[in-house]
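Let's start with one chain on its own, the form predicted alone, as structure tokens.
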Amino acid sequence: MDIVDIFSYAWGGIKLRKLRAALTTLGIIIGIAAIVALLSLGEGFRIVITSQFERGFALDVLTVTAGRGLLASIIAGSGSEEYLTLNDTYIIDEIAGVKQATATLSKSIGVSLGTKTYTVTVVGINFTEYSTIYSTSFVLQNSSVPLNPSNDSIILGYRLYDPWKNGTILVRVGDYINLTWTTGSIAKPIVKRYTFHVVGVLKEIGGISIFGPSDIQAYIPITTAQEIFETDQVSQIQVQLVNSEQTTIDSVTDSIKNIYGDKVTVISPSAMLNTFSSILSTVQLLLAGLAGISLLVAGIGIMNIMIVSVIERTREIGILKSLGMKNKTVMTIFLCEAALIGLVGAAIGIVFGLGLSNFVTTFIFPLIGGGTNQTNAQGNRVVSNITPVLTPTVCLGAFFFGIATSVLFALYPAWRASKLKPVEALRYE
């Protein structure tokens, strides 16, 4: 028999046992659907997060913070004995490959918006340098960034202006707002209040910003910030490079390390993006592995069904062998049946998995606060809308694993069928 005849015969055997074949295929469908749904959701999540990071970052800007490690760099006031000052920007400015450096000082402080006071991160910056480094994101709505702001000037992130993105404006340009800074001990706190003039509101940035401009921060002159917080230290130094090439990033990073040693941490946005993408890919593989357990269960079911099928078709196998069919042909017929079950199960599973992932993002995520328009009390986006993405690699991999699982677990039943002796098979009742 040629391969076409073998597949035709195998398909006929499946059609004669429709219910059993359907139940066997169901196991493959569930396993493949689970894998496709998780991987497509994971890929969609990775794309959304990566795009938001890219919007929040400038790839030609390094961030220098005092202390060791990324965690200490992100958390303000990590307790490190090392610290940076404004003078360090002049040192870094002299490094080859550096276009300019600017310092920022950030603290959480009470800000009156409308009738309520919120805890907001206020960042002290040099308006001219900061707007040059982040020229695409630190942009005001209806005016340009003031280059020589007064000491009481403040610029608000978009979400402090319109938290819920529905036209409910808490404060407008030209208004005066109060900032409340609490110092001293817990037993004897010292509360200081300052009045600031709103000179601008940033255009909506979107994305996830750790070191660059953000929709949920406010910005004041860095000299004013140092007076309010009574410190000459700065939180970070943003270093704009002459370009975003990896060689330039590495060269400037090495130069900063040579000057400061291990007393500072130099953070590259491109390195963070690569690390984050790697973590997400690992999580995706872990989820796919967990979903693959259902394929193992389906494979065991296929083996069980195929063994039963061999027992039921013993006389049929005996007749085929008595007519001259070879052992390898008998084995191939059963393996083809399993392959067809895997192929059909994988195809249906892919469609069902993609539909399941879209159902989750459309109906389930909004219920748990995951939709695009779901915001918390401060107007911060909880989770961006995720669109499932089914890549060709996942699609081809689903077909491969569906068919491979079916064939693998059908090997023993097929081998058992091929080893039946014709005379004994014909006498089987």
Given for the second form:
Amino acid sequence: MDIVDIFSYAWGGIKLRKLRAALTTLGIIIGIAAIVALLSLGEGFRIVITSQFERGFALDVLTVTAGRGLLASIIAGSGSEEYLTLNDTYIIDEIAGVKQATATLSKSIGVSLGTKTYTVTVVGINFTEYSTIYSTSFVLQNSSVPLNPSNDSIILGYRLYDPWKNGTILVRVGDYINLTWTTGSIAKPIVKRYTFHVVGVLKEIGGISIFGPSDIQAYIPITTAQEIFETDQVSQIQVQLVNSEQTTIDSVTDSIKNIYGDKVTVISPSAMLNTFSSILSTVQLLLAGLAGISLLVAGIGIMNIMIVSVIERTREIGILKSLGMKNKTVMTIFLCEAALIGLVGAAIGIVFGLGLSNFVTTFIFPLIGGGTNQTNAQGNRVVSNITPVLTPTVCLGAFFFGIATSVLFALYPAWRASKLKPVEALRYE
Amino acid sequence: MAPVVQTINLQKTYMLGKVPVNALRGVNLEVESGDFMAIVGPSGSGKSTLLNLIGALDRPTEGKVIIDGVDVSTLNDDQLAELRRRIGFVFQFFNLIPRLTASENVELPLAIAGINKRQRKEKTVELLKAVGLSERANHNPTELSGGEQQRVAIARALANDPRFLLLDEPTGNIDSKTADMLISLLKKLNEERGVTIIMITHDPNIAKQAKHIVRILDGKIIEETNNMNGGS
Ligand SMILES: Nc1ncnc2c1ncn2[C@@H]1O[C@H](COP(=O)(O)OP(=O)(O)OP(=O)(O)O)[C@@H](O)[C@H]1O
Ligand SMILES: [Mg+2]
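Could I have the structure of this protein in the form predicted together with its partner chain, to go alongside the form predicted alone above?
Once more the chain from above appears, this time first in line as the rest of the complex follows.
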């Protein structure tokens, strides 16, 4: 019996019990839909995250922080004993492959915008160096960055100027705003107030920024920052390289490590992105694994139904054998029935999964969070920008798993069918 | 001429729990090509058991079945399956596949034997015509009378030009008038096409129409008669 005949015979078997086949298929549909939805959402999420990070990043800029470890470096100014000062920028400047280095010092402090005071990350920078390193993102709306700013100059990120992006402007260029810095102990706080002159507002950058300019930060001269925060430390040193090639990144990283040993951590944007990607992949895999459990349940359903079906069709199997059908052909027929169920289930499941993920992104995600405060706004932007992405790998994988699960769980029932003794099968009532 | 089927000291013992049931106790039988043999005997005498062994549907406990000179006991499952393609079975309860039409049922053994689609169609049309059911080709078994179903079963059994036809009480479930028609058909096939027929029956009137009658009792052949007016 050739494979076309086997398939058409198997198809006849499925058609015989339409409702049952539909219910069995439903199991596969749900499993595959869950996997596809989760993976395509995950992929969409990864793309948004990556692109958002990329917008804030300059690929040719390394970030040097005191102490070790990624986490310690993200939390700026974490309680590390080692620290960097402005002097270190001059040391790093001398390294071959470095175009220029600039230091930043950032703290979260109160900033009065309009009638309210918000907690904002204020970054002390060298206006000239910073704006050349981040020449594409650190750009003012209507003017250029002042190269010799007065000590009370402040530049605002776009979202501090127009937080809801609806034209509700909190503060304008030329305004004076108050910064409140609280030191001392919790029991005995010392509140200091400074007045700053808004000299510019950044163009919208978009994205999430860990290093580099961001829409939700404010920028003041680093010397002023060190005075206010009463420190000679800097949080980070941004090192612009002559190019963004991996060899340059590696050699500069090595040189910095040679000078400072383990006292500093050097982070390259590409390494950062890779880390994020791999974390996201792991999470995605985990989610897919969870969805896989539903596929497992579907598989057990198929096995169950198949066993019943083999028992019901014992006589039919006896007839086929009396007509000279070989054991392996009997087995193939049942496996083909399962494969067809898997194929149809996977196809519908993929469509449903995509539909589900699109439904979630269009109707559910916009409901998450109101987006009134600054940090929320960033998260919301990420969530609302997600478009589900179905990669060919996921698509093929879904087909593969749909069919493989069905066939795998049909193996035992099919084997039982093939082993039936013709005489006994024919006697079966 | 060598017999188409030969059994030597054929024995079959079923185990009913721990009790052995000797369904066949040493049957020696020879069937020549072109024969029309009726097997008769009381219920439980072992007729079906014998037929199943001759048809390679089951393996004997003792003794041999030799089909076309080949000892069936030496064959593996696949070889047995291939052998069955050269044997036509007709059962008391028709055993058609309900979801297939008459012509699809007839076509099935041809598909199993790997005959190509075009030849299958031609052969199916020819067979249905031979059993007088051309008009019923696209009907499902449930839409056919018992006699018609049994004729479809005969057409199906003939599909692969078998060496012999085995019929287990083919008239057991149809009225006597239809049964007569069926027997006429079998006689015609036997005479005109030279199809070898081995048929179990309870009906003495039907047995009379065969060329030979083999009588079985308690798993043994007790009598073999040559029917002088058989085939006339
Ligand atoms: N699978 C089986 N397991 C146990 N005993 C069986 C089995 N098949 C047949 N027998 C027994 O073997 C004996 C012969 O059975 P068989 O079916 O060959 O009789 P039969 O001559 O065809 O009878 P009938 O005319 O009623 O069809 C009977 O006693 C029957 O009970
Ligand atoms: Mg019987």
